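As structure tokens, one chain now follows by itself in the form predicted alone.
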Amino acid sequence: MRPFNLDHAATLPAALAAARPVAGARVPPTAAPAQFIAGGTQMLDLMKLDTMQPATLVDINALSAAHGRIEAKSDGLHLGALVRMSEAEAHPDILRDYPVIAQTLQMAASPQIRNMASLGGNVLQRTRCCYFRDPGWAQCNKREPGSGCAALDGVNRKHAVLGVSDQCIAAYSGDFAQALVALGAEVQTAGPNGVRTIAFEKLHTASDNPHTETVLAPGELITGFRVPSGPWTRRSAYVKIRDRESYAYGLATAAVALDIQGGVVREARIGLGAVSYRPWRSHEAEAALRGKPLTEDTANATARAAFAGAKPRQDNAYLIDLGRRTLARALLQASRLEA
């Protein structure tokens, strides 16, 4: 590992002060010179591979008492960046209001990873790549733009089907995300610019530009999320398949919420994680289930269209009829339930 400085920040300006990126500099927030810090569970371990390089480690866990709550209204959920895992995992009104964000923590990683993971780093996880991870595979356009990917031809049994391009077929791995981007959860950020909220759908960038990774700017820091309330949050559920049930990525994984009324399906929100190059809600699935019964048939309808813009590659062709799977199954699961 690189030497480094470490800044602790005991409010959210220093924090930014500390972060406040190097005037005139153009660099995407991945490769800033300074990086917020709170669990660590992710930075570290990139820092040790030599992927990740930063100069100075922003501290922010002294900000928990002001973006570390989670506070359930009767308009939606509020998820401070600082919330641990195993916090919202357990928390009451999530399990019983928001079932899907919680099965998507419960499934993720450990419960030692799980009580450091911090909810605003978790999300901004990146890919698991080896030809990223690894500084050894020069062809990285994630790590140097322009260099290639060497994933397209290499082995890329775990790779994105969707929203993939000739830039980047990494897939995003995240779980929690999955919920969210189907949820229609807003993102709160602070920054050199100020606040603003973001749709969370809209915080991951496209895979053409692969280094920028997020909308995010240099120093600029997610502080919390808000997922809206609706008929469809409690009869929601989380599907994922791995090559082991436990302590594993998934190979495809499927988010879904559903108001049903009268046997019909008033509303669907999809998110698919694993086969995505990022958190994906697929709204062409949405359109095609709203309106109609839940049945083995039209859940079957329904992932058909999620993956009917599917690239795959030589080694991850397996993924569409996976992720079909996954996703039909998550549907059925989520009719059973009471709302």
The other form holds:
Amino acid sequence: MRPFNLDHAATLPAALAAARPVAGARVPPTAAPAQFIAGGTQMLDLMKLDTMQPATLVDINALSAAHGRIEAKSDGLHLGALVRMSEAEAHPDILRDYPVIAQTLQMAASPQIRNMASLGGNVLQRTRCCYFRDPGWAQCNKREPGSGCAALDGVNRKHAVLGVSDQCIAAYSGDFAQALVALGAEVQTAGPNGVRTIAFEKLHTASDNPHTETVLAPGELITGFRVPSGPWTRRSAYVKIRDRESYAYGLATAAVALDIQGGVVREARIGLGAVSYRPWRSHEAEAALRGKPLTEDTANATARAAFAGAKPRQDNAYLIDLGRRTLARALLQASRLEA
Amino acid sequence: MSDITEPQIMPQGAPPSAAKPAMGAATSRVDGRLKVTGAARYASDLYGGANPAHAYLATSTIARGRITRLNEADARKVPGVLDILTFRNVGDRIKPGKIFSQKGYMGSSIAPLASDRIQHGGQIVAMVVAETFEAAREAAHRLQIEYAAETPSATFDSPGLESISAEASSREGEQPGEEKPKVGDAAAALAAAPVTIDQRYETPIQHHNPIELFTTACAWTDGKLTVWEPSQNMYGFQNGLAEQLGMAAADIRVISPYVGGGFGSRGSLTQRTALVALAAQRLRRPVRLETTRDQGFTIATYRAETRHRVRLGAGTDGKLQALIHEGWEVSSRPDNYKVGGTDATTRLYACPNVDSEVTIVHADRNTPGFMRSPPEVPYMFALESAMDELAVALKMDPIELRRVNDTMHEPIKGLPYTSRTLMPCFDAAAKAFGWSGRDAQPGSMRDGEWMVGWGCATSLYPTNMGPATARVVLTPQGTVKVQTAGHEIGTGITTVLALMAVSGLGVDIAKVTVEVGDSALPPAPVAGGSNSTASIATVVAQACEQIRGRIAGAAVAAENGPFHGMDPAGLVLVDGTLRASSGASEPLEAAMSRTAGGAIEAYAENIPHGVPEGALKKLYLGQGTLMGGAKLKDRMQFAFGAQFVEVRVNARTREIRVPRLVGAYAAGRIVNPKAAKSQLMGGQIWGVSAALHEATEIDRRAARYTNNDLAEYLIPVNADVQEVTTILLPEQDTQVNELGIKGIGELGNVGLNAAVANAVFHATGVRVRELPIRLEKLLEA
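Counterpart to the form predicted alone, namely the form predicted in complex with the partner chain:
Every component of the complex follows; first up is the chain already shown.
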């Protein structure tokens, strides 16, 4: 860990000013010298490992009054970026109308971590790939652009099979983001160039340029999320398959939401986690299920469509099979729910 | 959780004895309150004197090669940096030492800062000392180190490995007198057997990961060194460090009052301790080292990966006719560390034709070492998996297969077991588990979307003892102090020793103080091999007996007293009084007034059965001699147990969960059933961990570990542990030692990995022979 300045921002403008990037600097947001910190559950971890070396941390916890609310409105669910994971997982409106969101949070990390971690920080969590986290490995395109990818032929049992490239196969292991991407959420941000709204599906960038992880600009802060309401949100579920029952990253996860009318799936929303490079909405799978009854056969066919483009390596080929089974299980589980 | 005294089954032929009940009174830990309130002070809490400097390690990013450049300039610029130890300024200042199992004290003979040479991944390459921990860590990150890397051999199947048979390494005098168990003609018997099994098994790398990290603090005063470090071997650390630093052991004191998890990782001295001592000497100031979780994976020992080939031949009646167990174990390049589990697996069942072979495979790794049940965990996984496969091949119940091969004499030399309660353990556990409701057909038991499987396996652990010493002081007010350099590694030895004073001196437990964890106390053996209770309780009982004898002797000699002329052996100390069987009684204080009048102090030394000559002298030099198990010339000393497991495998996604564990164990006299049950239960849970969760992953190209933190190195969490039943069977063994005590520290986890694998087979029909059992191994089923 390197010495750093800790700046307590009392307001959003103060936070943005404290994190304002140096003019002309061309770095991805993760390498910017000023980093926002809320729960700090990952930032401090990566700083101790020397993987992140910010010169300044801008503490945004004081912004929770303005950006820490949960509101269910007619246009959907509004979540402030500073809502703690533990608050959202137990919120009655979310439990009733967006169960998949509550479940992704309940199955993440541990209660202690969820009490600290903010929703905004959670979606920006970085990969667990050991070759990225430990600077003792020379090859990591995510950490050192152009250095190579040690995971391609290394220990890669938990690496991604969807959205990967020969530059990076690191998995995005967050849970909450899979619900957001499946439900077509949008992200609200504020930054040096003002405020904007980004489709959550566009927030994380592709693996061909792994050093850059999101479309956020340096100094741009996530202030909240809106999850659109829809006839599918109540009949929704998250299935997370992992090596132990709790407090473990997923091997394969599926966030699904279904609009079933008259025995036929009118709309399916499908997010696939742990098996993918970034939060992954499977439009192919959604299309495969649309207009069909949900049966064992259609669930399996949907799952096959979801992994049609999967690219396995040495140790993670099983994730294609496991990912399919996980998705089929989630679809069948959700189909049995009341709408 | 069932009651510990249920069910009551007495082994056949064991004589009942009122004097030494097989089951002591369940007693809460004397240090329990200190521990749960955080008041207990561990070595890591003790800062090594006022104003210590702080040390941080830098470790190598290659596994084999040389350091070609080591630039300290940036690191030196960090404010507060005081010193940087590297191979340039350490070199031969620290003398090399042999590993523990080769009659030395060290976990590894690889001396990290002796030269520019790198011999394993994560080897210490520098130790930075600074005013603060943060400055030391920052400076360590700013060291610029370049290497000339050579291609390392990581593990089995890597190019460049070398191997040596354990027998050959033993001939070279490197191993302490181990042999290659063999009897009859196993190959011929195997060829002739109507039913055979020939399978290969694998167990992974595992790390102890004690919650208390590998810390050290050192302070020098007038040429004398004090070391605060979590330790399972006070005198070993003291003497090993003396050897490394070239000084008298008497000038070194090692302090380790409580230990936050040992599991074998603190039994041998690591290379860090001498470096901290050297740094403190150079700075003339106490130095405190904190290491990180990931450094703990490479600077200390670990359980090495093993491979096995087991061949069994049996008659159609299930009786074994041939047993051949071959094992391969990874070690470092320089050290022939071997766990050698064939000692036990070749002697467990009746079998006229037995053969075995163990091969040590040298890779570019740090030297492995002891980890809870070092030989039994991997070797019993292989044997007990193979036994289950044999039961399936025979269409025989696996319990009945054990029953027809049960024996009171080991097959190699025909030596008798001092006691063996294996089948009563199976029967008790089977009853509690409901085994009779099992449908033997794999895949036949189902609960909704879950495939259910039931499996069982044998557990055993050698009853080891070593020479030990203790001092006991009794005051006329009835307070007792027990002193011995044993180790409170969480096992409850402090409470056990207090209970010995209670039973020997008739005082209330609240009046007993037990001091352990200090090399200034009378020597005790390493807290390893599950020997501590047997070794130390015995010698504490002897010291108490000396005190009782002196009081009783004075009492029978006193003409005006109530005990005049009685046999002193018949007088007992109980409830604060001296009593005779006639009913005569007198308060302790009055009885003690006939001796010198003050406190009575006794110092006892015990040399257990079968220990070679000179072992007591070696104990004072920090070299404990553990004897027992299959090493004795005249008898076999083992504790036994039966492990039962229910697994559930999701029919679609194949994740494996363990809702139910039942274990029954018989281990001689249980001094404190409460702590014993707790420790055995912890062992059962660790067995689940060994079967399903724990494995250190290694990058085969770099020979470096990749999951070196507790987020990726999995152990069970509460949600993984549901119903655990631990049954203690009373067992009276009149031979193992005076008190009839067998160790239980490492009994609970042995065989449980096989029981899980056997249950997974029963649930799914898939036999997994490589641990850990991960769901991908079941996807094809």
